[in-house]
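We begin with a single chain expressed as structure tokens, specifically the form predicted alone.
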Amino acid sequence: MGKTESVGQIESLKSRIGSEEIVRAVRVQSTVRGAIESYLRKEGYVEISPVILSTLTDPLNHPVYDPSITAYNQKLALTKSMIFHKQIAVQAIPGIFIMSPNIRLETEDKASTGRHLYEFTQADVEARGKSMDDMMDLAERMIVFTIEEVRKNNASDLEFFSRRIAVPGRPFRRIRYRDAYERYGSDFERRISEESKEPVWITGIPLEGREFYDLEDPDDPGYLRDMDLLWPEGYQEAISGGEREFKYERILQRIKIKKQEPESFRTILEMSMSGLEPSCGFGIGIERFTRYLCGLKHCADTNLFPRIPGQPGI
């Protein structure tokens, strides 16, 4: 790095911890992730502990850089989200969540999406025995409960950002992957999250659309029992899940049918080998979240040291 580039980051980084606005939605920040913690641990979910380097991770469902790095002779790439550990880890303990760091080298392309960050932090949840249903309805009332406790805590931030945050109906309204796609085209998402006062849940996915890990739905073939929940007023995806794939065959099945090498995720082959319990989970976005809260144009004015794809950081 040069100095005058050394130069201009300094003055970038003086600059974010004097923006008022990003100060104010750091503190909306924190009351997200503590509102969130409170409410999963009374629910009876355990919180363990973050995986960063693994020689297991998320395969995801389109392109990003991948970064590893070669330890004890072992690759270990960064964390793009814990789904495996999260399936392994109910197996022993029914609900589990973790504030979890993600590293996601996507392309350049998302820099002015406003909705990505290289690294960010979700809160991943996942619980044994349980279906979407189950899980739609713990987010929901997980999402009711951080919203007030956000409008309780800073109301002067959601002051300043001149925003007046309704707290959602429940249940959310629910539309199926299918019958978006039908009505507004490829570009559904966005346009139903413009249109919307409140959160909406898009469910069954296709098959194709997801990694291979996520329930194929018994009754419904060619489709998955997965959620997406979008953000209304424009903010798009809040969360993403669904119940998982839990018997060997279905699972090597589905490796296989997205052209990957079996041998990059032996782990979860051979604890389904030895019998894995069906489990469903989600993860939101706790950038993305503040995001909507605060009306922010980027997820990058959430965070005084943020990620931003293809461009240089702190």
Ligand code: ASP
Second form
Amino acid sequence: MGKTESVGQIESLKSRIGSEEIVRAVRVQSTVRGAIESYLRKEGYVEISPVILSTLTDPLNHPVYDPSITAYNQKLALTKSMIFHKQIAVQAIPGIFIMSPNIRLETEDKASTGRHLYEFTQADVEARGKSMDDMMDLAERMIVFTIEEVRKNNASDLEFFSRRIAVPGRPFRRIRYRDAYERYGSDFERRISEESKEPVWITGIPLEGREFYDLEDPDDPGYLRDMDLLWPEGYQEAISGGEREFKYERILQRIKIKKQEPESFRTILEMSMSGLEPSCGFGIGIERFTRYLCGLKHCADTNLFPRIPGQPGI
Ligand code: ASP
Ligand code: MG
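Could you present the same protein in the form predicted in complex with this ligand, rather than the form predicted alone shown above?
Everything in the complex follows now, all chains and molecules, and the chain you saw is the first one.
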């Protein structure tokens, strides 16, 4: 790195450290983390440790650069999500969660969406034998509790940001993907989020719109038993989740439809061969949650050391 670049980085670090906005957002984020963790524990969920390096990670449904390291003569990917570890972990423990750091080297054009960081944390939750409805209910209660905690513990921070966040009413509104598309067109996520005052679920996403691991709806072929939650006021994606494919033949077939390499998913394929119990789960982005609560332009402003696509971090 040239001297000027490094001076620039130190200056920008100093201005972040000195920014009241960022410090307050970090404080709100700390409440968000604590509330999610304590709510899930109270519901009987067990926190497991994050996995950072693995032969197995989320293929994702959009292009990212793919970082890996070589260790012990093996290629180890940096975790994009612990989706498969979740599916495996619930075979041992019925309900689990991870405050999971994910590396997704998004392309540079994502720098200005406000929603993308190339290192972020999601609270990643999974439960054995649960349905979409069960997990949507859990997510709603967890979000309501978290918002109540932030309102209680961070009143002065919310005031600083001029944010009046109402506790959303339950159940949250639900729209099927097909209906959303028909009514609002291809940009429905943004449009629904912008016109909403409370979070909204999108359910039944088409098969090609998601990764291979979400379950194809047996009653609605071509569509998945999965759900996204949108934050209101234009803040867009909060959660993605779903019931999972758990049968060997189905997983293999779905990998092939995606034209992905079965060898890359050998561990989950072999585990499914000896029988996986069905499960359902979701991931909720911590920085996006904080961004919405504080009304920030960019997720980067929830973090002293942000990772903005295309830009090196400290
Ligand atoms: N953790 C998953 C993801 O990052 C979300 C899920 O559980 O479906 O895509
Ligand atoms: Mg996913």
